[in-house]
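Only one chain is given next, in structure tokens, and it is the form predicted alone.
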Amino acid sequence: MIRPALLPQPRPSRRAILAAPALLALGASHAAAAERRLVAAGGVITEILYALGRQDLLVGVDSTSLHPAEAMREKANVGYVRALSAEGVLSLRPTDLLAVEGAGPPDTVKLIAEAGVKVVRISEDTSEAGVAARIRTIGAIADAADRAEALAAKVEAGFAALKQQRDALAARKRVLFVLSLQNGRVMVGGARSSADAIIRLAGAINAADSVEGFKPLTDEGLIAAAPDVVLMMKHNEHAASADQVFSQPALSATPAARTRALVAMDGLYLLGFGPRTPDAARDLMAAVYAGPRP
């Protein structure tokens, strides 16, 4: 009786030796990424990490994850993006923080960075290229890089689309983006806002360009701002219905009072900035340019 192991073995094909090395590489890889536990401290970056496919690298996200909506309930929550706890963030043994610019606190990252985490900060550039140069980014740390490319090549091809219907726009309208109605008091977002940055990729102008940022404008601001459209986030604390908005004074003088033309989107779908933006950009623009209400 001959031993298996002394049957004569079938000799390697030429293909499987030069792929080997290439296989070994990548077994390396893989091997290495299954080692890192990313947190992620911003919507966009975990909707980025989705849409990737690269969410097995997730052990924890923060609070304004809120797409896909399984990434709240499949990873842990390490609270709202701009309050993170160093103690909540370093229970999950992350080997790296992915954070957009506004994360923080300062102190809690820094202590984070201290005990040894990785923190990559991601650039919240709202512009065309900022969008797409994140998803680049992104993908680049998460080992999709080709996956990446592929969708901000999606991603600029949606924005070239929009900038054909924007071209295509008669006339422009005016559009105020209202944060939120407290005491009376109105915060619109201005220039240089994600908000602005969203209502000019609609094809309209902002309303409250007089100021920057996110801040309160005045009732003389709201009414010289003219806005035939106000655009709020739905489904947030500062949600409002048509009847609450325009019942402020300052509010029920303008273009829009007249028409109730009040838009409320999805907040994160709105100013996240991320692989949706060239689809929320034309959802505003529908939405703007719908026509008078009844």
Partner chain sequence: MAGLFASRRRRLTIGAALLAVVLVLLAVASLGSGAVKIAPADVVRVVTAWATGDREALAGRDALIILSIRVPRLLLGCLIGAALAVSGALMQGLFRNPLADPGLVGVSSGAALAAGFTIVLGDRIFGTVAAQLPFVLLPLGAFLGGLASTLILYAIATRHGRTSVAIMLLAGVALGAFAGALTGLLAFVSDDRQLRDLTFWSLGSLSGASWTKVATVTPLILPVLLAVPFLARGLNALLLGEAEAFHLGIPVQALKRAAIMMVAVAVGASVASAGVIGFVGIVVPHLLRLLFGPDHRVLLPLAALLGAILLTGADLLARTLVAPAELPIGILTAAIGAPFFLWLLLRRDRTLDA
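Please show me the structure of the same protein in the form predicted together with its partner chain, now that we have looked at it in the form predicted alone.
If you are looking for partners or other molecules, they are not here, because only the chain is given.
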């Protein structure tokens, strides 16, 4: 059994210190919530709880909780979000399990619920309204409704500003999200993928919307997709270089190859759909329409 004294104590963040007066006002509700212990199953939930400064309530996170980086160091890791263990989660004595829709397996989640843990499903909606709604939902659970409201409003304002920028764009570019390039097999983000959502938020056209989800695309499919820009995830500092990417025969024949337009961004930042999403979309827009940035 984990004694509370052994739990990692959260360090006060700059935001928390600045928000100290608000914290004092919230003191009453915090005292009532002293016994709350949350387990987050889904990186976006962890990210939002940290953004709300409520990581003190968090006792466990899943292995997709990569942002902020200290989450993994400070909290117990209950494993991959789709392969949770009932006893593992219960060993942290949580009061609530906040789980994204895909968290599971279903039997395990059912067992956890039967053990008296309140299981709250958090939607994985990648729309602008979905992101704000998710922040408000988690804020209500974590007794941080005011701060969640402020954060959600900030995110909404970010999306509104983004929309203005988007509407001001003269012409739309075609962006191809490449998940991986292995043995010449190019995995792209098709329609209804998270990559598709962020590309559209950034005011671009998903060049791979002929396929659905993350799929390998044939060489001819790549040429037909005719992307102006290739978008990739930055893997541990050394992203695939433009040389490597555009030396692929199929990609070498695309408009993107002519201008060597390759954008590499942090994966979770780009596809997380949390509070940082307006920033991520704006960064993507800037990179796509103003040429690659470091």
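Positions refer to the first chain, counted from 1. Quantities reported herein were computed from a predicted structural model and do not represent experimental measurements.
Check your understanding: Looking at the rigid-body rotation between these two forms, which one of K173, R192, E149, Q55 is the hinge residue?
Key -> The hinge residue here is E149.
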